[in-house]
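In structure tokens, the next block holds one chain alone, the form predicted on its own.
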Amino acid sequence: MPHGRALTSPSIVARIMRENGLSFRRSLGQNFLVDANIVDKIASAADLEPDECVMEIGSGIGTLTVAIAPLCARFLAVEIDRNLVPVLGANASGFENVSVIQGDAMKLDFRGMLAGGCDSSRPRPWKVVSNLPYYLTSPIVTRLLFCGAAISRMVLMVQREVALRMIATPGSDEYGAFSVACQYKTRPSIFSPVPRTAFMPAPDVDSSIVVMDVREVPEYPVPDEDLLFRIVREAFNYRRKTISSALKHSFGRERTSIAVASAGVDPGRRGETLSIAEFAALSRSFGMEFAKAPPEC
């Protein structure tokens, strides 16, 4: 099997999928990468140190998988598609550090599986540099931020749509409440565009590769997140409503006015233009309304 750079070349990456009876799975949303230099902006974004370990899901044929295995101690590479596995494993058979897991994303165990850290006599963080599925870029993101794994910095290949609502500011149509979660537990920011081309088959969509600094510390913390997120949620499912409008569906009329105006929040302002310092001063907020009396009825 042909390794390194040869695999971001199109003309192998068919010959491979031809001589292993593969075809893309549009379902999986399998599109992989075939430019080098694509490729080359990924690993620079991701900035591994020798003794750093990385983990990436999606990992298809392997062609991240060889770029960024030289780079660093330990490479966890996650697959869904068993008939993609021994490619995968051919592919990186040359890497002692690669480790190829067949498995869910949606379903593995990521803080059992990046427990201890990347080194257990030096524990550091791990990194996790993806081409993800773009069908699942969000609940997998998502994962990632809550599952308790300690992640330093991940560098994901997603929709530039999803890049956009990353980063987006209150009151712009792109901000929701993943855009709170990603900024909240994250500093995200878009490393470099990529265009179709750099993908077999090409989407039907421009990407971004996007670079997120875990922050080891919300910038404004709280002390229940379930609650803060509980907030969050409410507000943008009623993004169209104000905010005390949208909240008092989850916690009554008159608790949610004494704990809107114990946060200096306009009650007539909407959902969608609160930044993440008012969501958690909300969440403070509810929290001590909470704690005075039990729930209304």
Contents of the next structure:
Amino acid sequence: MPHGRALTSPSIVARIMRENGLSFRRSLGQNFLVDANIVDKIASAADLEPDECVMEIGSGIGTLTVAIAPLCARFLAVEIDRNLVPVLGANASGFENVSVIQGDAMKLDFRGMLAGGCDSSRPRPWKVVSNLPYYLTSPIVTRLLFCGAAISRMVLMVQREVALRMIATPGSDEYGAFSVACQYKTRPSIFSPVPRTAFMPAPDVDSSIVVMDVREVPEYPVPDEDLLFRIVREAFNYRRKTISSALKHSFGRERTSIAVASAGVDPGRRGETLSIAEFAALSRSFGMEFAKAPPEC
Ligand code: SAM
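Since the one above is the form predicted on its own, can you give the form predicted together with S-adenosylmethionine too?
Expanding to the full complex; the earlier chain stays at the top.
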């Protein structure tokens, strides 16, 4: 089986697929990397020490797996497609530190899988590397952000539009609940643009490599994250309305007006213009209001 950079050769990828009776499954977002420079960029963005551990989501035939496994202590390769798993296993067979896990990234217990770090004598958080299946980008990223697993950095290939949503600032068209979640939990940045030609088959969209450094503590911590994200969702569900009228649907008129005032937020502002600091202030104010009496139904 070919190793290393051979897996970025379009003709070798085509041959592997043909010889194993496989076809690219669009429904599973199977656009494999066939650009060695982009593979190198992802590896360099991961900035790995030899004693670190990596989980890859959606390993495909193992192109990133075989490039990154030699750079770290342990590598978990997660792939949903049962037909690809034997090919992935064969391509990664030269690497004793690689474990292949057949499973659905929307169902696996990441927290349990990554518990204790990769070396129980010297626990360190994991890094996640993934050329994500684009049909599931936001749900998988959201799961990774909120699953409670010990992760220090994520290096993710995403559609360019999603990358722009991750780093969006208040008031911009791209700013939404997903931006707040990404920036509350991590420091996201765009590492590199990626052309369509880097993939086989080429997708219909441009891509970006995004680096997300997970915050050990949020910049604006709140006592109740569920409440914070309930407020954020409501604000963006009614993004063209003022924050007071967006929140009164869920929290009641009187409580909303007291909480918005005590958070120091202008009630006439649109929710889509609020910063994370302001959402956090609102969440703390609503928390205090709820402590006084049960929420209105
Ligand atoms: N890592 C390979 C590469 O860069 O060439 C493949 C990346 S491809 C964009 C996405 C991979 O994710 C596919 O192999 C696909 O089968 C897999 N996948 C799709 N949905 C998945 C899910 N829910 N859980 C785990 N893997 C999934």
